[in-house]
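Just one chain is shown here, as structure tokens, and it is the form predicted on its own.
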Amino acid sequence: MRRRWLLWLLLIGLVAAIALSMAMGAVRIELGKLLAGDSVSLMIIKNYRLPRTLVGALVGAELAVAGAMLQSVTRNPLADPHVTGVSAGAGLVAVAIFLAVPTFPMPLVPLAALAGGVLAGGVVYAVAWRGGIHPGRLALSGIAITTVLAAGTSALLLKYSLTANAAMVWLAGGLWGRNWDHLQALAPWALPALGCAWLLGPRIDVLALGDDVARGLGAAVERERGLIMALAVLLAASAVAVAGPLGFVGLVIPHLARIVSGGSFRRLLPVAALLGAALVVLSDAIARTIFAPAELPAGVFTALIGAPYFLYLLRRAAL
């Protein structure tokens, strides 16, 4: 009963965040005008704010769930989607397209970035494989591959420094210009993947107990870990492909969800998804309002929220 009320409360909070996002921005939408059928207000919401907000909600849910999966499987409280190299891979591909192939069709950039993120995640997994995957080796491999890919991105930005504005905006992470086309491109990846993550909840709980215990319970540890890692990479890569590398969502939200819901992944997943969606939606609303009509990337605000908590985790872990 408590869990049901918690989910309803979080769902109401997400709906409130979406409603707030509809109202905030360079043009403030008043409820009275909206109810009266004001054509300008309806046009702004329908064509700009609603699709952008829904994209943000899906991106936040994907990053939070991917982070929760990685933290559970690797048994590392500091793991997040960036550890797998997904963000760096998607970022390198997107920057290369923006700078080196300016005639590349813009609607295909997220798909290309998705491919880059998935490929980078596969390389990290392959490098970490030694007849099996050790969580520590996976994290170190991810850091190494991410460093190499980030160096490549920096080299491109230096080479094309005079035309790097679009790439820099994408790398900051945000939802500027996201529309119904982006939502249609993201939803077919996000919704089935989130559903599969929920179905894999019991297997994730078993792996979180440790490899020896999981084998004792009859789990095929490496196969299960590979499947879960692949799904986490897909979730993170599709989110990063559309919104850029939004920092700290996949790190902070799983911890908050675990505090609220407990350790079971099937209980944790919907809580993490709702909290992640609300965080990104609110961050984007603040980003486009605080200095309106100028707009900041939403990644600035997710980082401002997440960085202090990250430092707290480092201190608590005595690293």
Second form
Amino acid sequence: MRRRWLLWLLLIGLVAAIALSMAMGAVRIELGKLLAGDSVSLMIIKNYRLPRTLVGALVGAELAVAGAMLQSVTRNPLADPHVTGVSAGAGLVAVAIFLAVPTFPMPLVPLAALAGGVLAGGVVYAVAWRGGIHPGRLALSGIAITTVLAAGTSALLLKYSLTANAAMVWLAGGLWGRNWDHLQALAPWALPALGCAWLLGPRIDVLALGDDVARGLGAAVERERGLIMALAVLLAASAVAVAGPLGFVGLVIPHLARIVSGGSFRRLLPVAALLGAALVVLSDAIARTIFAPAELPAGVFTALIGAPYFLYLLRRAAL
Amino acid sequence: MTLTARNLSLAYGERRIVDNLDLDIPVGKVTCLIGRNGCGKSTMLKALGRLLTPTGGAVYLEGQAIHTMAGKAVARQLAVLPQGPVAPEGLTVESLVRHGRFPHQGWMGLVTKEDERAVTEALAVTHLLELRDRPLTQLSGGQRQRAWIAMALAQETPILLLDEPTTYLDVAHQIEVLELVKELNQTRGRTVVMVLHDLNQAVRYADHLVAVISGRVEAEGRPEELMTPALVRKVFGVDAHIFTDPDTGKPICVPRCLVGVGREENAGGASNPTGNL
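Condition change, the form predicted on its own to the form predicted together with the partner chain:
Below, the chain from earlier opens the complete complex, with every other chain and molecule after it.
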């Protein structure tokens, strides 16, 4: 019963965050005018703020769920979509396109970034594989590959420093200029992937008990972990491809969700998804209002909110 | 439900642990594997529980090689609890025990009435009904171990394999866990195979002892017959007195000293302190 209330509460919270995000921005929108059918207000909401907010909500949900999956199946509380190399891979591809191939059609950038992210995730997994996946080896492999890719990104940014502005903005992670096209590109991936994550729930839970216990319960450990991680990489890569690497959503939100939901992954998933969506939507709303009409990337605020909590976790984890 | 090993060979990478082992687990009895650290008894248990793939031979469950069977099919007949399992933070007792139903559930993981009954029963048998909503991290060592055993019980298997279920527990909690195992065997007819470190507990709670040296079975049989000074010396490399427990009539082993250390009658004979013959 308590759980159902919690979900409703979170849902109301997300709707409130979305409403706030509709109201906030460079142009002030008054509810009265909107209800009276003011065409400018309607146009701003319909063409700009609504799609952008929905993209943000979807991206936040994807990152949070991907993080929860990774933390469970690697039994590493500090795992998140970025340590799998996904963000760095997507980032390198996106920056390379922005800088080296200026003629590349812009609508295809997310698709290329998605490919880069998935590829990097695959390389990290392959490097960590030695007859099986050990969480420690996976984390180290992720850090190593991420560092190499980030170095490549830095080299590109320095070489083309005069024209690097657009790439820098992308790298900070944000939702500026995201529209219905982005939502149309993202939703067909994201929604089925989130559904699959829910289906895999019991397997994720069993893997979280450790390899031997999971095997004893009849799980095909390596195959199922591979499948779950591939899905997490897909979720994270599609989010990063559209919104850039939004920091800390995938790391912090799963922990927060676990505290309030407890129990199984199927209970955790909706809580994490709603919290992740709310965090990104709010961060974006703040990011575009605080210095309006200038905009900051939303990633700055997800990081500003997430980093202190991350440090708190580090202290508590007694590593 | 019979569990046997035939020509079983086990290795970790290049390191061979067990070669051509034949072993028959007595049905409906409590069997204890004993031996020194690193003798291969835990490795054998892992192979019996399908946690380790053999390099040769096979483990047979009712005549069928378990490594060729589906994982869930094996897990419906045989529950295995590895040594020192660690639960994710925040997991409650009941959530843990529910995972024991995993092998009975399909792809959707839907929970049936049968699952609910099995979980409640496992909690009741392990006296954890009152603690069902508590996170594992808040429990005592003995309670936590009982919770893991409850998970294995919820699998409702005829065979239960436990790898050192009493490790890290104080004496009272050790007895708590072993009494539970005995009860499960006696009232529910479960076949139990355990690895135990404490020789006297093994003697007391087992119907059948298997003494392991360097990956092979040195001797097996009823504790009353098996437990001799000669065997203890051979298996553990210690000289020991064997007395009879006035309560149970079973043998009690009191170690005196390492073989070949400061004892006159050893001067000419067993001077190999490792006892690996």
